[in-house]
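The chain below stands alone, shown as structure tokens; this is the form predicted on its own.
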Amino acid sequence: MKGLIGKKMGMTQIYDETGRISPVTVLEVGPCTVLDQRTEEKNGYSALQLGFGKKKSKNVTKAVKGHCEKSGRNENPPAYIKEIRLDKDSELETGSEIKADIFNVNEYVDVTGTIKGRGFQGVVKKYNFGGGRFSHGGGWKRKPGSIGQCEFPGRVDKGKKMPGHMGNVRRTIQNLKIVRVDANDNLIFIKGAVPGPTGGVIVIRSAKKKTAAK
């Protein structure tokens, strides 16, 4: 198991070897610092705590400033920390730094990230109800209908599909396959889309589910 902490940054196209088109997002994954360390013998699992980004040292708190302290990131610190579970401890050192080339292309891997925030929508919208009519003597199109029962149990079950807030939670894509990688720039093209909008923090980690290459 590996993983790095990134950013999206749009949708493009690009050609493989035999001349066929693909829709492909592009991850800015790393440069990712290794802040701290978990271990199964001191923890009780193994884990890299990551760095990603970097903000201005005078809007990070002393808490923050003093964890980063032994990776050397005090007077820069990183924007986002996420913890990447791993199978086994690791040998990498606190401070140094983890890039984009640890992933190979034809690799499968899951994509984490924050959906778009859609607001408080209708259950037209939101779970893509039919509505009612809007003629022939319709009056109430975009509404859900009945939700409840008359006599028995004489209330509205729990789980049931109502409006209310929709999107901006967390959401996993399993098994993409990364096309092509840049270790240069740090980027990943990964065939398909990936949660979030451009500009989005995201976690790339190894498949969980192994995926035979297609």
Given for the second form:
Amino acid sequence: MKGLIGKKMGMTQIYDETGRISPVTVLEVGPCTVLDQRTEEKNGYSALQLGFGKKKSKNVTKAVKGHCEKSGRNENPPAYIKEIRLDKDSELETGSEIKADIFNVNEYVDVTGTIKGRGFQGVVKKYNFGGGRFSHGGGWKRKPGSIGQCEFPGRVDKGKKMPGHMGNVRRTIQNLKIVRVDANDNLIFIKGAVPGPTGGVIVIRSAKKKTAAK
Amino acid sequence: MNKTMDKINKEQCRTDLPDFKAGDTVRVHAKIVEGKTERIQTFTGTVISRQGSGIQEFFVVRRIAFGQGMERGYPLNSPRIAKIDILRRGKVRRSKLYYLRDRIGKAAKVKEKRH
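Follow the form predicted on its own with the form predicted together with the partner chain, if you could.
Time for the whole complex; same chain goes first.
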């Protein structure tokens, strides 16, 4: 297991050696600083606490600055701090930097991000309900219709799909393939889309369910 | 679009191809892979559309082959395009020449541009 914090730069398309087009998402990942370690011995699990980005020193509380002192980032504290779970204790030292080159081409990854918020939405947009007819004396257009029976059970089922807030939640897309790694600019090109808007913060981890293609 | 994306897209855009427009007659030399061997296939016809911009630009060439209309589209920046020859400049008044699809014979001809 390995992981990085990054930023979504946007989507485009690239050509491979055979001239085929792939739709790709470009992610700027790292450089991430190891701020702290979680070890089997001390914490009961293994993880790395990573910091990404930069924040002005004056905008950070003393508590965070003090926490970053171990890794030498107290003068330029990271904007985002996240923990990456590992299989076993890491050999990296606190304060070291990780870059995009820890991932290889053809490796599969899971990407986590916060999807775009859509606000309060009806059932047609939120759950793809069919809705009614707009013509021929329709009567109901984008309404949910019946939400249950009458006396029995006499209540609405739990989890009934209703209008409400849509989006702005954390989502992970699994088994995305890496098509290119640019170690100089810390860019990773992933085939397909990843959650969130351009500029959104994402976490990229090696895939849980799929190993690298041969 | 940010600077990073601009750079990625610019790097992939081809600058070696000639500038052609809708109405021009062109010969496209495309690399075709058959099993393990690679060869060049040419396709000659009138450009009836150029759409998109940057890395995504795409063009369509139309010709009449054996009495049958035939169209092929190519991504402009594809590395599979070996060469594009411009055979004739056309005089047209619109950017998409889809009206040529409804015409046959002499009516389907684009006038040559003369300076």
